[in-house]
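In the form predicted on its own, a lone chain appears below as structure tokens.
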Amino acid sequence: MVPLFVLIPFFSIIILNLFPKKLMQHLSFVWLGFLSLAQVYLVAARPVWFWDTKLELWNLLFSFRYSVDVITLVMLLCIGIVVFISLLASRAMISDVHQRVNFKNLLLVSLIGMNATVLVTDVFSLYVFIEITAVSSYIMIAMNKDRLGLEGAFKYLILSAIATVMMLVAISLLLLLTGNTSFEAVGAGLAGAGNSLFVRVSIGLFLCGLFIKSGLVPFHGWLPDAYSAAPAPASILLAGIVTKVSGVYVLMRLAISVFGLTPSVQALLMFIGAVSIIIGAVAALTQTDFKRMLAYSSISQIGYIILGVGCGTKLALIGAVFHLFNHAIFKSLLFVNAASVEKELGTTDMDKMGGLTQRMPVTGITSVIGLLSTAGIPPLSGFWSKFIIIIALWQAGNFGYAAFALLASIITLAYFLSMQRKVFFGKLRSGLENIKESSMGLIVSQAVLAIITLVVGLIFPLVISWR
């Protein structure tokens, strides 16, 4: 039954579209709000008919090698999460009928796409499904025609065309030398092969379109622009959970189960992410855009990921792990408050805002979670991530790496209560005094991942605890 995550969103395409688009537009909403809900019932719950039950119909018809493991398990739980929320977003922010039929399709392939990267086991589907993903991501970002969205869309598309090259070359030389594409093959060729320059050709090739496709320090040009300029239900897809599966997953699970962390990519890996940390929250410090700080946010926070992965030992993949689940949530509830100011306001400036929690009082209150979650401090979700990360890094001998983390969390901190003080705290700005509430649909999204974030924070210690 695995292969419906893929196929029921495929078939839901061509049906729903045989539907005139007044009525399109609410039928999609219902059923991608099922079918979303539901993906996160189904990992949630994690019901024994559901995952032990074959499709012999579509083993007859496609060829589609999968797997799920516990990494999966969280990735198709995040897409379901945040394909939710952006799909309430897009209920509030998107008031054209075309417009909200296009969101909802392109909403679609992308969940296709994701759902497939993250089930997937050979090099070839895996690349396949990324750029299914990826042209779903240009559309989004350019979905208003406007000159920043294209601007942000034309410069995703070319660094992602580079990216796209590296991986085809990579898996070009990869099935050269293992004559199969599987991640099994692939694996047992690479560990027979040894440290030949072939094989360093082909994993840094891929490496680095994996990188890009993260947006991660010295690749991250495209990231800032897209995540700032795209429509805001598309700044929460991208940010919460595309770059996340299409990049850091990827590379997590190539590097884990087919590449194998040797010293030297477990080197090339920390060391990125390290730079990926400062750079992301040093450049963070000085914008005033609301996205484009959460997008260099964004930046400094995969590098925290990045830098568990490369630290390798059981622990950090487990921080690693956790933090990608963290990030998704937290980053999505930031996304979704700057959506709700910008609804309200028409703007992003944060230097035409401030004292905004006295007329939003929950978006206010929601953005203190998110921040106070994403800077590490305790008990919310974010600080027990980034604190297994330090912990591992700190067991596993990288002092420098442990104490560079830490302090990259009080940046993080500063940045994100500057960017408290201009858009919530204070006084009422002048002229702002008229402004109202953010509706409903973007309310409820703050409140759910608000609670997430709380309740994770809180019972995670007990988890530990009872285990």
Contents of the next structure:
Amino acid sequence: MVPLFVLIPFFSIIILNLFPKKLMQHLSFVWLGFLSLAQVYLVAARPVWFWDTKLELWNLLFSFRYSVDVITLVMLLCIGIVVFISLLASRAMISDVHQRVNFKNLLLVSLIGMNATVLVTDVFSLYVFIEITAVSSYIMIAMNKDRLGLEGAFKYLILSAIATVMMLVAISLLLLLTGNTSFEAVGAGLAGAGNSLFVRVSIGLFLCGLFIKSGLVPFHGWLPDAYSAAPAPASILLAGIVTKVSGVYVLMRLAISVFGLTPSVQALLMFIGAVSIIIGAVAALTQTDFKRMLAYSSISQIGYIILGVGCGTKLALIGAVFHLFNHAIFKSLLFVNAASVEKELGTTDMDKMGGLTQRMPVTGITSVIGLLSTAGIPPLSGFWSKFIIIIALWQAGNFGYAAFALLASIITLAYFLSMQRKVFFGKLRSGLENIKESSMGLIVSQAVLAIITLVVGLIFPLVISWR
Amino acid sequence: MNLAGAQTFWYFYIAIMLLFVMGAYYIIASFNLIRVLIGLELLIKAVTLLSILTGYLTHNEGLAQALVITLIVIEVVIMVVAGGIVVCIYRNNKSLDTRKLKELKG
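May I ask for the structure of the form predicted in complex with its partner chain now, the form predicted on its own having been displayed?
Now the complete complex, all chains and molecules, led by this one.
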């Protein structure tokens, strides 16, 4: 019954929009909450009746080929959690009825896109579902129709359309080379084709497209703009999961099971990862806007994941997938913190804040947990994943990159501590005496994410043996 | 890779290359939002032609047809969204000049 992950959101868009808008906003809130939590339950508990039953009726109507492995399961789990958090944030942050309804429809569309992206086994279907996810996120960024949002959305749209053109050219070339588009056929064809210029051009084009999609350093221009200009619930969704699914996950899947980790691909991935780590971290140091700083930190953390994928040993891949999970959790946590500060203060400029922990205790404390986890302080979950990646790099003989990754996490700590000092710690800035803790939905989502970060860090041995 | 007859399509390659160069030139050199979109459209058209040619050369016409039709549908969706964003930008700025989109600094 695995295709239900895609089919149920699809039919619920059609059915929910039959109701009048006033009713639909509550109904879709409940239904989307149920869908995302059900997805978390189905992945975490993995009941046999769900995963092993075949849908005979649907197979008659159309065929949906899918494959499920550990990476897919982790991604489905992250999608469920982040969609739920973004839903709670949208309840708190969006007050207009029409915008609420629009946002929930877009959330359902992007749920379809993301779930299908992680399940498909075909290069062209991958492109189709990446594009569905991307279209829904363009509209989410531009949803308020303000100048910044439109500018961010247009930049994202143009760069991501160029990325898809690159990917499509690569798909056409792979089709020319192998005569098919499924993962196995393309992988087998590439393995038989050797290392000609043609193969290298098509793999290189595909990787470049994915680098743009995941916002790695030479192609990262759109990412801070899109994240900081988007409305808060959309930026939680984008930063938490959309770029990870449509960029990093696809990169990982193709690198592992289609292109194969050849030495040249490995060298390219590790180099790009290392450059992203350092440039993202240094750029984050200089930012004065809360969300832009988080966006640059996101580039830096994606660099760690790509470094792990590029290393290519089994341990490094485990570390990369684990860091992907952790990054989805703690980056959503930090973006929810930013959202609740934005909701109460009406700004994301860090120079206008100070001492907010006195007024917003939950936001302050959970943001400390998020920052310590990002910087890799034990016993939080981010420590373990970074630790595994660095150990794997060392074992594989990449001593330079290992030392580099270790040193760069000090810069991570530096920019986060400077953020904390400006925003949450210290004396309350004058003029902010009337600030209250933000609404219930945001508090609950912050608490849930912080508890996940803490618990995953503490019961790490159980988590790492989960499969 | 069996590409019998690949040589006879040299004019096809030239058309695809020309479309690519024109599209890229429009995107890079133009300061008008609509022209950027037209450039994008040219790029996607070039890719569409490339997939048709690929399907013909590898005797996968059925697969290529399915791919091209899907491609056209998705392209329309992207262009509609992009057009909507451009209209909103025009309403806000009263101008289609990309040089006025400078509030966010990469």
